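The chain that follows stands alone, in the form predicted on its own, written as structure tokens.
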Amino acid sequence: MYSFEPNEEQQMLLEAVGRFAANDLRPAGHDAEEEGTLPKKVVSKGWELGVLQASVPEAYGGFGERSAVTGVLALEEMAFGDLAGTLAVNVPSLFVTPILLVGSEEQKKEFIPPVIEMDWQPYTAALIEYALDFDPLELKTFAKAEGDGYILTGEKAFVPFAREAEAMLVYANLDGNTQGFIVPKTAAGLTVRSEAEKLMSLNALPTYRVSFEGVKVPKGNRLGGEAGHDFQPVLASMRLALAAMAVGVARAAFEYSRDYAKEREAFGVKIAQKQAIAFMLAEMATEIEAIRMLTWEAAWKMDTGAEDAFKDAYLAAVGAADMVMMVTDRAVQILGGYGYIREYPVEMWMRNGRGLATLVGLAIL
């Protein structure tokens, strides 16, 4: 069974992220949020943590060993400071991580270096599309074999810093199958829109949508090689990164309603010796720790290899989406008339939350 308490080097990483958290993140993320734009420089202070860095092997220009674990704790850390600055410094890792998931040597070999040993670039991937009955596991972008590669068709949603993006990662449906495709911004038939999308939060990471006409891959730029790849650990992967997430949001929003309603008088006692308040405080951390739980078990066996993990890194994220949105909506309740101003944060954690459900594919640990 895994252990409760980080080992050295991740407690000494999960400092660090909690410190970036604290210090940059938070104070940063209100007028991110209403100015529509992250500073740069508290980005680069993100990826200079080495979080990703961490996890590639030195054979790919990293300094360490994948660990789900790992991933799991300073995505959260990270989350309790800002969402949108989270997924903004660890937009490279879309790229990047699914390459060593199940990529091939070759493709390990020269697409990883470039992204990960240099200052923060907006490598990014697209998955996320329009519609009602999105399933990534089942998309409607597609991929058909055609002479010495590929041809991708279809239009994509969310796709965070594509504008700028050097490369993005595309997952098409090939045959029946998610499989992902390489793609370069300089691909004829690559249309990225002109204006960022407009959503309820994040406003602060730049997402676009992208379309392909008859955008042509080489065969080499197949994930995985000739041979293709099995979707599962990557999608497991952004599962589990948004229930880290998600467990972040929902600590951030319970840490200050509670504080809230420890200092909040009404009728000359504290709000939180108020029955109502205290029992939803308590519902609130219950649920808390009971999803962290399960995230932390999910990592457990991604890392272990366990034949479940898949089962349980889906189940970590749909009670990530549910647990997120119970306790946001409830910090809100808690302040009051104050929870529904946009001066405090807890209205914005509120609408974050409620776009984790949507977000499979714009994190990936």
The other form holds:
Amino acid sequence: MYSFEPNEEQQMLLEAVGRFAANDLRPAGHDAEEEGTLPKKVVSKGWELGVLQASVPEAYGGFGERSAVTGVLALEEMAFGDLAGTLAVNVPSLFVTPILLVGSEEQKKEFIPPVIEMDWQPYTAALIEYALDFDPLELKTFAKAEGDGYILTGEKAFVPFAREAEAMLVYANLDGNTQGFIVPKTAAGLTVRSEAEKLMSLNALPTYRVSFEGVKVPKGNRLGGEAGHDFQPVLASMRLALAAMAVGVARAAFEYSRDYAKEREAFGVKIAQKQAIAFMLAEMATEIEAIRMLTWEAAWKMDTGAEDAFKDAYLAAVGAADMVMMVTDRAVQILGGYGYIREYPVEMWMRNGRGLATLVGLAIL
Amino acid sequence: MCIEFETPKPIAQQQYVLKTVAENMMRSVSREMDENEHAVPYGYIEFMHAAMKATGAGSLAPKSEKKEEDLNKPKRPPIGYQMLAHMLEMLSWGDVGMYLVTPGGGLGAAAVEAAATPEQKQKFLARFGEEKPTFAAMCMTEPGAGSDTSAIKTNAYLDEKTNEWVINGEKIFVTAGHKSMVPDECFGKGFIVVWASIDPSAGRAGMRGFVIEQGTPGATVTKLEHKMGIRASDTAAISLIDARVPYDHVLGNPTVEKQTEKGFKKAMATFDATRPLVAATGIGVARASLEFVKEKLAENGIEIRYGLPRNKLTSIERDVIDMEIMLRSSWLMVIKAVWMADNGKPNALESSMCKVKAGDVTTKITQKAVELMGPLGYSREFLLEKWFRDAKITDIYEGTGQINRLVVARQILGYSGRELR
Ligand SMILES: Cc1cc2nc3c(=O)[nH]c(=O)nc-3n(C[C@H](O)[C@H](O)[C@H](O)COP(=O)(O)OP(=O)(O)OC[C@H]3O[C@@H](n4cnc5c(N)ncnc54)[C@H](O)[C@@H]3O)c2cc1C
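Let's see the other form, the form predicted in complex with the partner chain, since the form predicted on its own is already up.
Every component of the complex follows; first up is the chain already shown.
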């Protein structure tokens, strides 16, 4: 059957996440971006909603089952509040979800409960590399088998909360395949730059350059165990997260500019009464809905193990990146000069929007 | 309640059969039909009529009778519109011009379904289940009133002596107008639904649909248009000079309630139901074009490397990936709109939104496809150039792209037609 209504559990989660997005994230988002930090208590509150905890089975300290559909719904709703805040709240997922998806049984038992059963703690992951031809499937951080473990060499960029993180999942190129390695912060040869990265947006999310100079990783810390793992499901879940957040950010920009257009007057009418504005809004709503459907379907395919699920997650992410840029750009346009002023939120959403094409690996569901 | 994207079994089975029809009865004569404008694909029409009669699929007509019989069966969520959308998409993948001459009443029957009383439905729709294939058409557009349907001049007055409505006016661009109104021994007797005003001073509140039967004196097909595409479909002009119909041929309630726009709303309700279906036909054409492109690329050893970062893709790869995104997302919007219709949820917004999207997507995909295929795209040796011509109508009829943007904008802004025109 086709069906387009979240189930009861999902609706309850959406309501809780929606309240948090509207009452906590959105009000904090603007100042957080300006001041460069997000209040810890907002992050903790977001964590306590239990989005991640509900996707982890009891055996590993959680209280539910993973569902990409639920993940997509929750991330869209949260990103509607604020993107940097959403990324911050969900940073531990970067560490937990890949282990849950493709980790070995021992890894799940050992690494997931300490993260999931506690207050929010910065466990993170390092995927992006600072190169214009960066490709998650052709990494330039290398892993080499040596003795009874691996040696990691290379440099990662945009690693959220790297300075505080207890441990991180590091993705590296092992004989041409992208493989994850669990690395504690104390590992010799791991250096986190002292200064945070400076990006076009996401000022409230501390991210760092991290270098690996011959970092030794024991065999047991290769994600998936000795045989390693398939990277596709991990990458697809990262892409779906981007797509879902793009829908959330786009919706924020759309709703704000729609409401503004109904208030602002020019030439004796509300600007929304001019077709040039009204048609932009109609197209924004249409494109948001189109990508939301594509994202939902890709998530549903992930959950049902459909053959082309990974491809569809890719298509959703590519489509979402275009959509969110188009929508946020128009939102700024609709506010005119005010759109360009940082007192109003739309220019930040436009900066957020461009990031969603680039920031694969900063979120996962 | 849940989120699910599984094609229901009965629809999947029907798709399997329809694909064979599309390949063997449509694609096989597509070019011939295109080159011989106004030729009638009798084979296809007879076949579809027999098939639809046997299965009850495709027609809006028999629905109201069936519902009561089914009361005792375990309740399954209704999927009638979903089935129809899939059917139209697949037939249009075969040939959208030929799909438009599928018997069963088309937009004429849809208007009756939306605006008529139960007795009228029985009276006018029963014919589509009879022996011969039968057509009906819907006449809104006039030379001076296209998008602005409130400007129609066709009028009807009641001749109290004979208790007949007398209708005068000129209707144009009537899809299947010829097959509905001009006798053909292979076809049953059709009708047209003509939108006319019974009280010009009442504006939209005075608008009503009238059923005019084939053979009614004064109702004449005066012209057949020659078109860019969908040439298998006849597009007729119909003149109405003192055309008389019995009193009960006015659909719904004939009393004019000023201030309400009920008469007009009925006409618009037809569009809520049919817009996603028209969107589906466009998507069928777009899918045919994209499949052709991928097939030819594969034959030429050009592979699409899904999964690569965008800045590493070739231009062709980017185009194909964008086309896939457009095609799939617009189709999912159609499915959502018809799913809402099946479940009795108001879907005016979703209906118009998917029509906006499909109008864009269908034209963009077919245009890009021709460009990508170079000389193969422009040559009449393949059907791609025809699909490009067929596709454009999707953004014009059932409300142009602009009119549907207006409908979407009014919905999201909470504006009336007066506040945003
Ligand atoms: C092949 C074919 C089959 C058809 N079949 C049928 C049929 O079966 N029954 C029937 O009743 N009609 C039918 N039509 C008519 C069709 O619905 C109309 O052509 C269509 O609604 C547009 O009307 P128009 O051609 O008068 O264009 P116009 O209304 O003159 O529009 C011209 C342009 O102006 C734009 N425009 C108009 N109003 C506005 C506005 N308020 N804001 C912004 N832009 C605006 C339009 O989008 C369009 O781009 C058919 C047409 C064709 C070509």
